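One chain is shown next in structure tokens, namely the form predicted alone.
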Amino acid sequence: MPARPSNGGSDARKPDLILVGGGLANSLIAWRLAALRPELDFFVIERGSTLGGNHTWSFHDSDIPAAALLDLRPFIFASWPRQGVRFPGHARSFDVPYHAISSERLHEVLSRTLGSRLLLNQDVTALTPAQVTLADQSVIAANCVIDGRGPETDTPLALGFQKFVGLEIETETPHGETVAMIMDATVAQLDGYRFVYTLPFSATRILIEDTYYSDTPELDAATLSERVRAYASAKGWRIQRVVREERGVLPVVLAGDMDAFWQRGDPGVPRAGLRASLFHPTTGYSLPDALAFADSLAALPDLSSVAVRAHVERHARALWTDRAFFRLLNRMLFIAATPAERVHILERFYRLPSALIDRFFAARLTAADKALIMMYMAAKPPLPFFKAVGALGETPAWAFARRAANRNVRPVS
């Protein structure tokens, strides 16, 4: 491990900016200064072994501009050119390429672009703008300090779940699956709406992750693993070993308060990727959010925490005006339908126009995108009327207390 950087003594340098976590966020915050500001001194500080954790993650080939894919390709581990979706009554495929970065990926390509930049195994105890406190009581200053430590339990956001179990395996045979399916809701409906995700390594090996849009983000991992090792056994892919196992519960935003919500958490620090509300409010997707901001940042004249807390806070609250539809239709998801009419909603959306699915996914729709959906729920409304229209309004209290009420629906079964 690189030594630490020292402040001790009055002559010892600042260094300009050091990144709180190294989840995905502050990794491409990290990747982007390397090589857009190679004269900054920055260090990133990681309570665990490797950056990014355990994950993986993915995202269509529309949610970014051609020239960010492109940079991104030393992280990319895996492509599709297809995906998929099945429901009930209702399959579809899409000539959108898929891509994916694995947490391996993400620590290998930057572990050697940072170097001595990069502190592992240290756990920050406090934070303030100007220092981080680190769990052996030294001090390290800086004139900028960006916490990405991920969400904040205590939030003034009223949330539905989307909770996942994965387990990467190698099948004895070729499973035959080409394509990214990106939802497989013909499985048993449960824990409110229920999809098997699928990425295709390998001819033999194969990520398949058991995912719920859920009211409560409790997570029973042991169930979830077996249902995955049923779901393989279903498509007569006998499992060899186990690669790895994955496992996570992303916000669904259906209200918040955003006044509220950056008065919390550590007076005047800077915040990156879920922390700062950076990522799509309906799928959960972060990579998108996360480099746009982390160019953004890159670009900034002014990189004193004063000046990053005012660029992070105004970015972020542009996106959530500019995100109010994909709330609605959140409430729509998790208030106004009950646990068993969500499939139906997912699979009515899934026959929409393939190029609004791309900018729904990209967090682009037009006025006139947001029109079709509305009135193509409302052609067929899988929700009654008067439920849907009660969804509208976004009041915190109320969606609180609307989530709450759901939780105590009786799961499908």
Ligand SMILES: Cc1cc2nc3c(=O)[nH]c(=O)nc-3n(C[C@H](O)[C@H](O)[C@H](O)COP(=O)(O)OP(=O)(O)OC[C@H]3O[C@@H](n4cnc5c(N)ncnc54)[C@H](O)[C@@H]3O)c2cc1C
Second form
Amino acid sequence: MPARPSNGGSDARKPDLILVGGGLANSLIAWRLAALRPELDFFVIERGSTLGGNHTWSFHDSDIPAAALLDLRPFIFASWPRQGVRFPGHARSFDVPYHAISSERLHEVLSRTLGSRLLLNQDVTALTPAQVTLADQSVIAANCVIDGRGPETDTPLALGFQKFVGLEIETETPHGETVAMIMDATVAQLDGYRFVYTLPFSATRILIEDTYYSDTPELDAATLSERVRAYASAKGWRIQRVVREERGVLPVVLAGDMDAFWQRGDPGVPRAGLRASLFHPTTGYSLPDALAFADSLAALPDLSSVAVRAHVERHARALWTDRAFFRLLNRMLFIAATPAERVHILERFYRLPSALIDRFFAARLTAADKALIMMYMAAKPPLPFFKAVGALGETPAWAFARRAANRNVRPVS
Ligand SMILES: Cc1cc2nc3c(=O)[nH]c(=O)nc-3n(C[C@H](O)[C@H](O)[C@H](O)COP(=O)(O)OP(=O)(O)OC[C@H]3O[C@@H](n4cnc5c(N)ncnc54)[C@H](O)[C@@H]3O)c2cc1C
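For the form predicted together with the ligand instead of the form predicted alone, what are the coordinates?
Let us now look at the entire complex, which starts with that chain.
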């Protein structure tokens, strides 16, 4: 039974807000509301036994404002002063700090803040802008219901995928890594663009993720897990034990129909996080967007479902328009380039100025940045001019068809 009894859908003890899903986006909203709007009566309903599932959420220092970074401190469990990339013909390190939040830490800190405002192990089976229904058929009415249940499986977006399996391991002896290695692409190129991502948490604890920019969402977890072990072995790191495993298939957006996107789903229900398309179009990462949205929501004077739905839709559509350039780049990567060419494009990208790369990840590119990226991406071989121009158009049907055609290109192995 929920800690908070159902109000049978009536106005009796009706809370201001119910956040459905205790993932990253709704957790950050709850955290911001608890701090900035103490007058509000709200609660979070999560079907899992903890907030946040099983994730390590990382971000670049430059992705979020300095003040927000200070506020996020309680959730950050690891930071690195530098980050690096490695390609077959080029390696580079950046003096830009990198940070990681674990779902474990998020749960530990936020569940203490929320107390009885957090309902765990509760599956929401139906929702409207005015109420939610739980699996036991109890109904709870509220002035506003926000759907933060994570990504929908079937959306009117043409997608590529960033997919990975990560093993957090304890090594028998110190592994010697100190830098957050964002991309080690010196590995064999398979299934599109492949790289290994490593985060050293201590002298003998390291997360190793085998990652692909792939045309397909299928994840062969056993094979990727083996490749992680092979990578560790090649580095001379003997695995004492695997502490945890995480898997992800993140969206890389090539094109989409935002009108159709917002017409789908539960009518009139405000959304948050991936469900509201609030993520970086190229990396699929959502932490900076989730934080910015939580702040914007906490500042809204009217928190009725109607007002919040209008706000999130306006917010997401504005980002969609603003980020058209990222989708163009993604089409160049996934459609104009063959899967085997992706590694060269990424290698060229990482020769660009460090400050531009920061703005890329923060999704704050200037017009001059965009011009420079295009010169690097399109004007230099091996991306064929006509295929690059062909990637300019943006309709989901076209992008789906082109990407399907590209799958016939055999990856190098
Ligand atoms: C393994 C992994 C690693 C990632 N790493 C990063 C990273 O390093 N940096 C970054 O910025 N992004 C990262 N991402 C991408 C993205 O930020 C995450 O997917 C993020 O968790 C999305 O937030 P969200 O709140 O939209 O959805 P989620 O965090 O997925 O939250 C959805 C929540 O809703 C709950 N739920 C679903 N249905 C119901 C229901 N019917 N009733 C009640 N609860 C329900 C789920 O249990 C879940 O807790 C990662 C994603 C994955 C999968």
